[in-house]
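The data below hold one chain only, encoded as structure tokens and taken in the form predicted alone.
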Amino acid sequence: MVEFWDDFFSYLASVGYMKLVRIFWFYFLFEFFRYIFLETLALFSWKFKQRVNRKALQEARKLMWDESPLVSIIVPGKNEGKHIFKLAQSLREQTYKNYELIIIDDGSDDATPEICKNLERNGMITLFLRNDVRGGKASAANLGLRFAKGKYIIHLDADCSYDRDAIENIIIPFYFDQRIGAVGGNVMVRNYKESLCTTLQAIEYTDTISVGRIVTSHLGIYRVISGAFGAFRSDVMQRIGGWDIGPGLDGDITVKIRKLGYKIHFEPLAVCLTSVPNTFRKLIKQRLRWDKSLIRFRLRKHRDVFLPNQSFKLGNFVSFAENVTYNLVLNIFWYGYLFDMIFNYSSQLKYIIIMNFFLYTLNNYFKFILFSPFRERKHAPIHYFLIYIPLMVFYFGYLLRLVRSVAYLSEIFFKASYKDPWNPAKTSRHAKEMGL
């Protein structure tokens, strides 16, 4: 073991910059650019930006005070009847108190009905709704949208929490740019000491998710309102007509109204909470399904957007190019550099292992400590996750790359997105007769 690690040191010490560029160009050329130089530049940019608006952000909260604009709230669900009583009690406590929460019962097979009745009768939620045939989240959340009144959409998950200001701090945007059609909270991982598959998630929901998101929205190409927490203006959902039917819905009804030249806009002082799988067999089925909608949304029902016709945005393009950019095309070129290293590096190829989890864990490290002052929650336990950070070399280099490869594969040639369960099969077998 000595050995090999004076030979280790003895071939890093021989390694040139030039050498040094060439074995690692993949990082170098892409990553370090994308999400280290860039993203540096652009939170700084939207650091000050922030600073230099603090007066109409003033200004707009006032007006929304004002205003106190009717919010609805639509929960759409299946057997989540356990969750709606905190849930209620939660939004009670809220600083925003105008508006009305709509629980739509997607054909539950527990007792959400009773739940929900009851707590209907007692004032707690102000309308159950339900299908009593299960037809999909998005037809949930349309029955539920049917028959809001607010002026503005919040689409919540049941089983999430929300800071006590959250509701307020998603509509304010609103009030600040006009060409808002839309606007992301910002979800965290709320059970982040219940496995290791947490605590990697929870890192990559503080850095990759909420930072890569912020920089997103500065730069006008965000893409996804999470589903557990998204604002949308009602009159704007009037026009596209609600959320299309099958998985990857979140995406999709984001690229719908940027479709209609509105901006969409994350919020990182709207905090929600979420529990996310807690196992890797779970982590892998859900990233199978959120993945699966890069191919079917950007590249099939979408794929306009590329089109230089008379409704081309430069904005969507963009935002459509960096995602199929760095998610598959990259993933496609990760595995010409795997080549590339085996083929051309063979004899050397323990030493690059090595070279690449030491590079990538110091390069995590870094990130996630000069990327700290631009997050929410900054006395989130921050010396907890820095143990954890060598591990996302395999979390997120390795794992969650493999998954992305089977997700694309499989919905390129197998369109297997329609054949998920997470959507009803009739509801899958419509929607794939009316290429949605």
Contents of the next structure:
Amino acid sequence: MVEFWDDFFSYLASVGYMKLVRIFWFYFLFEFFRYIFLETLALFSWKFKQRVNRKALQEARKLMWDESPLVSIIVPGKNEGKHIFKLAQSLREQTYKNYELIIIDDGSDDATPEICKNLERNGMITLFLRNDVRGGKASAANLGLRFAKGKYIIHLDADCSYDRDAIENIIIPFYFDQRIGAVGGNVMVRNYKESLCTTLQAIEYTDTISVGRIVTSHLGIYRVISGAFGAFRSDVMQRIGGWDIGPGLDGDITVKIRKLGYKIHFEPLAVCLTSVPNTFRKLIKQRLRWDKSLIRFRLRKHRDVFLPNQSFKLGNFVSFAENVTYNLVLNIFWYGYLFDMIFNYSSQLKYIIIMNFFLYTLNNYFKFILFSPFRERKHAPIHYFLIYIPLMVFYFGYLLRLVRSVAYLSEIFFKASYKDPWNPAKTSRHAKEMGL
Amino acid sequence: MNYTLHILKKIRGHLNPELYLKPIFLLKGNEKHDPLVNNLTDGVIYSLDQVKLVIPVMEQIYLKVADLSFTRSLSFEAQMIDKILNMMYSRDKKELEPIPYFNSGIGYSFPEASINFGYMDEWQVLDILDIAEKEGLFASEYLDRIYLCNNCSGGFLSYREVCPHCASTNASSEDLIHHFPCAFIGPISDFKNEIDNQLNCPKCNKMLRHIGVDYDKPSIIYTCGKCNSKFQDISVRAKCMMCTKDAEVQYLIPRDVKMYRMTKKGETSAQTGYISTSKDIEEFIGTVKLETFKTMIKYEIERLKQTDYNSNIAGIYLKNAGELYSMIGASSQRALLRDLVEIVRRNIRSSDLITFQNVNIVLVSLNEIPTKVADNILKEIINIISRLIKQNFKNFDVDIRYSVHQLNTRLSHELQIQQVTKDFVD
Ligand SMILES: [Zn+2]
Ligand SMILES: [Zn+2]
Ligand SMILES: [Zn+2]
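Starting from the form predicted alone, produce the coordinates for the form predicted together with the partner chain.
What follows is the whole complex; the chain from before opens it.
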């Protein structure tokens, strides 16, 4: 064992800078550049812009409160009855009071209708709508949208909970910039202590959502408003006709709004807590569904974004290109990198794997600690996560990459997402026929 | 209301037993009679020649009436119960069965009971029969449930579907349509146009073709014509046609409709006259409820096991109280019972208890004194009571008895209380 480490360090000493870059080209070329260099730059630029806009932001807040528009909160779901009471009660804690709460029950087969009818009678729910036959999440959300009266629509998940000022904060950006068509909330993990799986996801969320989305939003390439917490302008929603068939409808609707020329904004101050899958099995199932939507929506349904026609918009192109590059293309490149290492450096492979591990772990610590001042809830217990960070190499670098590969392959060759029981068969069949 | 029923109500609804117990026969033409009339008459003859045929029936009724003793009851409830028992006993009727009846204020008529009430008050029959059942005079069997107005207890309710927000009945419903290809969902009017009968999707402009294939109707939605609100869960309200109050159905008063069967105790009560319900005598100042009395005796027995005191229970029995009560009105009865309690109270210690077993029997506990002394106290009480009644009621000779028992630690309290009352049965 000792011998191995001796060898390892002497190997390390013998490798020069150029060789290091040659061996870890994948890391330096793509990941270091994008996730450390560019993100750091972007974060400082964002902070600076916030400083500059401080007055305008205050003005927007004042404008919002002066108008106090009616906000329609719509919550579609199936068998969510047990969460609805807690949700309705917690919404009463919100600083923003001028909202209507519309619950849409998509063919529940449990006590959900009874619970909700009761809450509707007690005035805790403004409107309870039910489809006796399940129609899928998009149609349920659209039903809520059809009867919503608010100037803004907020889409929530029943099993999430929200900071007291979350509604207020997610509406304010609309008053800051008229070109903002939708605002995404900051989703954090509530059950991060539940299992190893949830802890790792919490680390992932703090990186890709709380920091990553500040960056993409700042650069104008923010793509997906999570279904757990998003706000939309009603008039814009009318124009695009609401949600289309999922899965991946959260990403799809943002693209449709972008195509109309509106900006998509990420609001770090609008905090929502969600419970993430607590086992790897459930996590993999969830991610397979999410990842398939990249192919389905970027490369099939909205491929026109890449075409240089009259509706071409550079921002949309970059957003798509970044997404496709950093997920699909690099996913393929990574396998190329793997082969490169196996064929060209087979004798040093054991050292390279260990080096690789140290490199990424260092990278992860660097990001986690140095980016924390930019995150909402700077004082969150980061020490809790510190010992888990080395595991992120396996979680993010290997597990999620593998899941992504499987999802892409099955969607490209088999259009698997149309068979997903997440949607009722009657709607999936139509979506497939029409190439949606 | 038809004339026959009107006459019948006058007779059967009267408070005087001489009148309300009279045998009544219908002289029938062709007309069909209402179920209440059939239930409250004693037979039908088709011509006056047939009168002799009903004589045995009348004799039978009078024979049964002779068993009854008529007393004045302490309360309205007791009086009604007494009346129902008398009617049933004299007709040898064991069961009081509710009949669905459109002229009834609650939808069901209990003939012998309901005849005493007007349309608006008929619900009181249910209360009275409940009391009679609790007193052990009737046993019951569940038949149906009715809902009564929470304002006037009327049973003539009109149920309507109304807007949950403003309670207007002016609500109309529409199908919701889900267009599968684009996931749009909205009321059917969104899909209609003014030119033809086709349905077109407002989101994707496609024509709807075939239900179940490219669209379906997952539910309906209501729109209120008054307040314009939308809702799926329409409320049901009941409007009372007696007092016009419009109430949500969950606030209506549910009542069980039961079939009642007269018990042995009911028959005995008809014979002796039913004077008071337990509620009527429970409320006399200076007395405790029978249940409380029993419990206290039980504890006293437990206590005696550990000490060598001597305690007693006694009973005072007004044997011909019924006779006396029938002479006087309800308020005088109450006054008499109040005096009686006061006399007993003055002669016993404040820690001792008094209770009414029924309107004829008063039970008294006499703790921590020798039985001999207790006996003397009772003798004194009886003397005073006899004198009082003699003075107040024209030399009425009251038959009053008493018995005193030493509490025995080896016997149950229930048994010992029974023994006291047993002494009075000849
Ligand atoms: Zn009424
Ligand atoms: Zn359509
Ligand atoms: Zn209304």
